[in-house]
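First comes one chain, alone, set out as structure tokens in the form predicted on its own.
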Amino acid sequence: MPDIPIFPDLAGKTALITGGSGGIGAETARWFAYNGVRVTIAGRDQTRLDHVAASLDAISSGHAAIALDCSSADQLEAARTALIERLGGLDILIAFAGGGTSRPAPIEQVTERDWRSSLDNNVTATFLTLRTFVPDLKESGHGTAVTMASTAGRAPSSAPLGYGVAKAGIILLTQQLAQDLGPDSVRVNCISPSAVLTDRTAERMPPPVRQAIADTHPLRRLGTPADVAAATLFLASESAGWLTGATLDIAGGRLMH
């Protein structure tokens, strides 16, 4: 077993992780599986989901994968029906689906299509996911949700404009829901990573570029999916039982508030 912290209160709980077909979401799913959580991963690529699901089954039993576009309310409702029928309830929601397809550009060169795509794939997908599953988190009696932002949503950056604005929206959405759902004993927190070296980014980022970006961080390294998984695991556990509405900057010191 890898050197993964164990939070005994997580054992036996159920979790849905969107964006679970690779990278940060897949690593987070594995960390939850090692903690005895029954994990359902969701993503758009069934082949990649099946690969991650096999790695979860090698750790423990009771896991599942659902092909899902989180920007579709209908697909989310169908996924909820299947999940609740199988598990009976949901304790933990990890809303990590998102990302960007556009390139950084001056505002006059940002197309309406790219702008809407950034918002739909990030803040709208997160909103729809939360709207769909919050009733089940309330029903749990100890539900918790973790959303995915970015340092691009915390301060102006070189990221695409729509992406940064969408991630900033996720942070405010998290804070608003933390306030609204606190009386229902539902905690909602946010993870905000800086540059994380996933397999996909490693393929696209030559070593000299990696080092140049690492050097902009006080800790002089890029983040890893495990860095984000560790913070997410903590936020989902009762060790963070008095934390809600928080945004954790998993950023190697690049961003300090």
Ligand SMILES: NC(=O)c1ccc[n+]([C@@H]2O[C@H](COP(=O)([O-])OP(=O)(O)OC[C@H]3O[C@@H](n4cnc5c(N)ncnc54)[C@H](OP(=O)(O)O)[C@@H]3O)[C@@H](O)[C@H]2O)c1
Given for the second form:
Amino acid sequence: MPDIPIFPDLAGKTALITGGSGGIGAETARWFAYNGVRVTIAGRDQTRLDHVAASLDAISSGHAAIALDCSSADQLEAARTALIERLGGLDILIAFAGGGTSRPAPIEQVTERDWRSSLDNNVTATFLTLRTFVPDLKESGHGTAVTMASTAGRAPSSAPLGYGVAKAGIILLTQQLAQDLGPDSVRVNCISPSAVLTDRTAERMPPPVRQAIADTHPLRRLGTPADVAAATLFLASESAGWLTGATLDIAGGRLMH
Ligand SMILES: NC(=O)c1ccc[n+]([C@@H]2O[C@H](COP(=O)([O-])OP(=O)(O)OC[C@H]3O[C@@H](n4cnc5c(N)ncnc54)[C@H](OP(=O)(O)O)[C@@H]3O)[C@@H](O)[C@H]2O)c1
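Output the form predicted in complex with the named molecule next; the form predicted on its own has already been displayed.
Once more the chain from above appears, this time first in line as the rest of the complex follows.
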């Protein structure tokens, strides 16, 4: 087994990880599986899902994959029915699905379509995912959710305008739900990474560009999916039992709030 921290209270719990078909979400799913969690991954691409599901099955049993678009309320509801039928309940919701859907551009060149697509795929998808599964997190008695923002949602940046605004919306959504759901013992926290090297980001970043971006971080390296998985595991565990409404900057020191 790789060198992964174990939080004993996670064993036997159930988790849904949207965005689990690749990159950060896939690595996070494996870390939860190593912790004895029964993991369901969700994404749109069946081939990617199958690939990650096989890596989870190699760790332990009881995992599943669901193909769905998180910007569709109907698809989320159908997925919920299937998940609850199979597992009986949900303790942990990791809402990581999202990402950039357009290129950076000055506002005059941002099309309405690009703008709406960035918001749909990030803040609306996160809202719909939470709305669908919050009743199950309340029912759990120790439910917890972790959402996915970005440094692009923390301060102005060179990222696409709609993407940054959508990620900023996810931070406020997280804080609002932390306040509203606290009395139901549901904790809601947010992860906000800077540049993380995944297969997808590696394609866009030749090595000299990687080094230049790494050098903008005080720790002088890019993030890894493991950096994010470690923080997510902690937030989902009872070690973070009095932590809600927080946004963790997994950012190599690039952002200090
Ligand atoms: N990598 C970074 O540097 C970085 C930095 C800050 C924040 N983030 C955020 O971290 C999250 C994961 O990104 P990543 O870098 O790991 O990228 P990735 O490898 O492209 O993963 C994105 C994941 O989200 C899923 N997804 C996207 N839109 C979806 C939708 N509408 N419905 C269902 N699933 C959807 C994708 O599934 P399918 O491909 O199967 O559809 C995939 O599993 C994203 O929210 C991203 O904005 C990444």
